[in-house]
Structures are given as structure tokens and as C-alpha cells.
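Taking the form predicted alone, here's one chain by itself in C-alpha cells.
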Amino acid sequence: MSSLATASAEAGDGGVGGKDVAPQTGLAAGRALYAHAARARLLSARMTFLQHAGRVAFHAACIGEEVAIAATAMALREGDWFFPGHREWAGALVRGIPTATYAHQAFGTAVDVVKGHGAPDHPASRARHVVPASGLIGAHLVQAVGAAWAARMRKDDVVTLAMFGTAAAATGDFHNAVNFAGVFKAPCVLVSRASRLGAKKADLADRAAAYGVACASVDGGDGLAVLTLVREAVARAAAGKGATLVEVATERFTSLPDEWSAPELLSLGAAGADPLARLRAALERDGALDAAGHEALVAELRAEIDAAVAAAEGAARPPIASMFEDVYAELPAHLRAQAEEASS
């Protein structure tokens, strides 16, 4: 059984979750999980050495909280829109985004597709329906909002996701965005990163009834309860039931091996608190996953996060010039001028 609990539900038709509710996601939808996680936990230490040495401008950590972000892309459809925050960006590589497109938009190369002008952590696609993340704190909640609200007006068969941190939920653009959805039942789920360690679950949940959306709450470190959770919140927005909003709650590890090449990498903290640890116990105690599998999968991922970054290490630099490229329809003279003389 799940440890999912519904906070609260006010939306008619009795929310999403409950304490009965147990993880309903099949052996396969599991070990994927595990793979993009583990995925992730790898990438983020990599990244996280790498800025440390200087090689990279910036790099926001999601360890301990990847089991959570992964389980999050994966419950939406195909034609869904995912809007992360900046550390949320493991979630469009579970949509879809090669690892090596990630990296190259990390170290800002003259491959990545917006040329090295968004920051690190922003990757993002149209055809993998993945909407780079914003600069400013929470707003993109209102964007995944209107945009699910555009949707329900063509009668599109599309649900946005929006997934946030506890800085976006104390900003005003979350209370536009929720009332919004409560108020025209936009076809949303906003899920939210809570801390632990920081402010009571419940009190996300009584902002959420308060403007009438369904709220729910999940053990982030339970990795197919949030699949299971985000899936039915996601089936429910499709349906024409409205947004909901999710609250898992989840504990970033700070405290890393030395090497990120170190297999305790894979089992942080206590026993039992690392969420990848113990989806990998759920897996093996069901026979999905054993010592020789897990092995291999690990090789794979190291070998294909090696590559990714070897080959952003060593691509070529945007000209200066690129910096004026794809902002303006038509450069305004005086920035005219000066990419004429950026390129000579």
C-alpha cells in the first residue's frame, strides 16, 4: 500500500487519492521509473562536480527529489505540456530530451538549440511538449494555467502539469494561477515540491480548497504513489473535473560521495530515506530488478552521461554575434550596428 493521503477535495466530485489507494502502475512502468530517476541522480552529481570545478555557470541539484520529478513527467500523456521550474529539469528527459541535448544546453555550445542564451537547467522542446523553465519564480504557473485554459477553449485533448518548489507557492502568481484554475476549472495539475522540513502540508491544502481546487498530498519518497496520484490527477483534468493541486513532499540530499562515480551515490541517507534506494528494493522484493540488471542499467547510464558530456565539453562556443539572433523580428538599428561589428 501507498502511503497517499488526500489533504483535501473541493471540487464536487470527491478529488483525487485517498488512504486506500495503492500504487497501480505495473512491473514495467516501475523499472522505467527507476531508470530515469537513477538517471537523473547520476546527471545532477555530474553536474554538481562540474560546477563545482568551475566548468559549468550554474546546476540546480535535485538529488533525492528525482524520484519525485520523474514519477511526475512520466504519469502525463504524450500530448500533454510539462512546465518545470528550473529544478525540475530532469522531467524533460523523461519527456524525451536526449541527455546529450541537455548537457549541450548546460555548457551553453554552439549545438544547443537557443544558442546558449537560456541559463543551465533550462532545457526545454516543442515537439517533446516540454516549456523551457522561467526566470522568474512561479511564473510559470500562470502560463501552465493559460495554457490549459487555450486548450479547453479549442476543445484540445491536452492537460498541463506545472511542478514547483515552496518558493513559487508564497509568490503571487501562484495564487493567480490556482485561482484561476478553481475558477474556470482549467484542465491543470500543479504539483508542488514541499520540503520536510519546511512549512505543514496542510497548509498548501487549505489555500487549494479555499479556491476550490482539489488538493491531495503524497510521500515523494514513494515513488510509484506519485505516479499512481498524478496519473488519476491528470485523467481527472482530462475529464473535465478541473485542476489539482499535488503536494509531495520530498527531502534534497546535499551531502555527496566524492567521486560521482561512487555506488553509495545510489543510496543516500539513513536507511530507508533515499526514494531511489527504495523504489530499487520494491523492484528487486517484485523480481523486476536484480544485482546483474541494476549493474548493467548503471554502466549504460554513466557511459551515456560520459558521452553527453564529452561531446558539450569539447563542441564549439556560439559566435558573439549569436547573442542578437532570435530575439528580435527585425533588429532595431542601433543593435544592428553592433552585430555587424560582433561579426567582424
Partner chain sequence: MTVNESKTPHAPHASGAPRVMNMVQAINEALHLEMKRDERMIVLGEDVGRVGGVFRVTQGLWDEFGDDRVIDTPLSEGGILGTAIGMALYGLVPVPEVQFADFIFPGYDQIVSELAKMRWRSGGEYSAKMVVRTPVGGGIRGGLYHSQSPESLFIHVAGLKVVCPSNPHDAKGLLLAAIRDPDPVLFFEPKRIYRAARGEVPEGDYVVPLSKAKVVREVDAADAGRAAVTILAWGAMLYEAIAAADKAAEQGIQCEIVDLRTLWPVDIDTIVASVKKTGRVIVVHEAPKTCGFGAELIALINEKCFLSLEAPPVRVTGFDTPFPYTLEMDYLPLAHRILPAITETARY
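To test you: the structure above is the form predicted alone. What is the structure of the form predicted in complex with the partner chain?
Next comes a single chain, given without company.
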């Protein structure tokens, strides 16, 4: 793990000043992170089973990476903007999109905010500043830089954060993003999940340095460390010190229990390998979570997910006319004719 202070100093901006650093993470933050990550774990497992059963067409599973994703999203402040990739949908939930809203989007129902236009795991919320993921890997990175740049122009105290899998670091959009972020000192944070399942190690620090952007890495198995580091990067951006590239080393579990409701779902792999179990152990050690509290939390999350999936699966599909909505702000004549044809 390289510290952001070191990386920041190397980038020549004098490091992160004490007043710019976000408050230390406390037990309350740890408990909140565990709840967000456990929800993501249970929901991703449920969605995986629904996909295998053909009940949803697609799911971008994040099992094993949800602690890192949730911690990253938690590091943003109220009013900051979140640009997830499709596998970081769990971050959108952390930013305030309800599980029920996520489920309606995944099933593309009549009450889906995006009207069934998008594949599962692409939720959107203007109010929460969650920009819907693109189907194109890396395309959102340069947009996050543009939005950050706009915030700086407007003199708003707003930071943007984009997440991506390390494979996206091979795209032209990644290089455009880091280049423009470096040139214009955009207040943004680009967070890479460096999954061992992903592409060959990308040496992002070298690339960031080439563009004059700070870079730091952190063990994605340590949720509180991710939260601390990304908060520092957000504070650094907010302080006008420019963009930071954060590498979070993660590992995705692809071998799941036979039932999504199995208790071992919350402690996968070898002892100490599961970031979620690791966080729970740390909280138990500190007295922030006990067995009864954990049981109650998991029961509550399972009920929330059950209700959300049942409501979404039982909901009507969007009316045909909705296909023609939002192509343009107003329906032009040719689309009005096609909408009538499709509905007849």
C-alpha cells in the first residue's frame, strides 16, 4: 500500500494538508460499511441465482469486491457525483438508491426509473448524482472528469468519482480521462478495482505519473483502509489539488453456495480471504457488532431483498409508448408515427 501523502508529494502538490483530510473512520462508519456490503453480497448472490434461472437476463456479480465498492462510494460526501461502471451498481445503492428501485431497474418494470430502457445493474438517479453506467467499458471515465471540471468552473464544492475494473485502463477513454484530468486539475477520483480475475496488472501508478496525476493503492480486503484512502483522495480533490487514481486490489469469488440463503455466503473462501468476514471480525473484536446484532441485520437485509425482488418480478412491464420516450425531449413526428404503429 502506497500512501496518498507520498503519491501526492511525488505529484508535486505538497501532500494532503491536515485540515483537508476527512475525519477518521469510526465504529459507526464500520457498521454502516458492513451493512452496505452485506446487502450487496446478498443481493448479488440473489441476482446471480435469478440470472441462472433465466429470470433476469444479466447480472454483473461483485461478490468479494462489494466491501471495496461500498467503501469507495461511502467516501463521497453529500452532493458529490458517482459514475459507476456496471459492476459497481452496489455503490449506487450506497449513494442512496433503494434496493426496491434497483430491483425494478433490474427487472425493467413499469415503475423502473429508466423505464426498462437499460439492462440490469444500470440504475440512475439525478437526485443522488448517480450517473447510469454505460455498456461501454471506460466511456464514463472521461465524463466524470468533465463533470468535475464543470463543478470547478462553477466553483461548487463537488467532487466526482468514477469506478472501473482495471481492464478499462487499456481503453482510449481511460487515457483521455487521466490526460484531461491532469491538464485541467479536475477535482475527481478514479478508482480502479484491480481484480486478480481481471486483466494483466496495469501499472496504473506509472500511467498516472506520466500524466501528472497522483496515484495510491490499497488492499481492497480492508474496507476501512479503502474508506480512509478514498476519503483522502476526495478531500485532496476538494482542496483543489487535482485528480487521484486509486488502485484497490480486489478478488472476486465465483464459487457460491448452492442456495443464496446459505449462511456461509457471508464468509467465502479460505479463512481471512473474504473482505466481508474480515470486516465483521474486526467489528466484533471492537464490540461494534455481536452475533445477535448480525443475525438481525442479515434477516432485515434478506427481507428487504425478498420484498424488492417479489415486487419487481410481479410488476407490469412498461407500456410500449415508453420505448419512444426520452429519445428526444419532445416526441418528433416520425417517432409519434412509429409509437402509434408499435402500439396498434
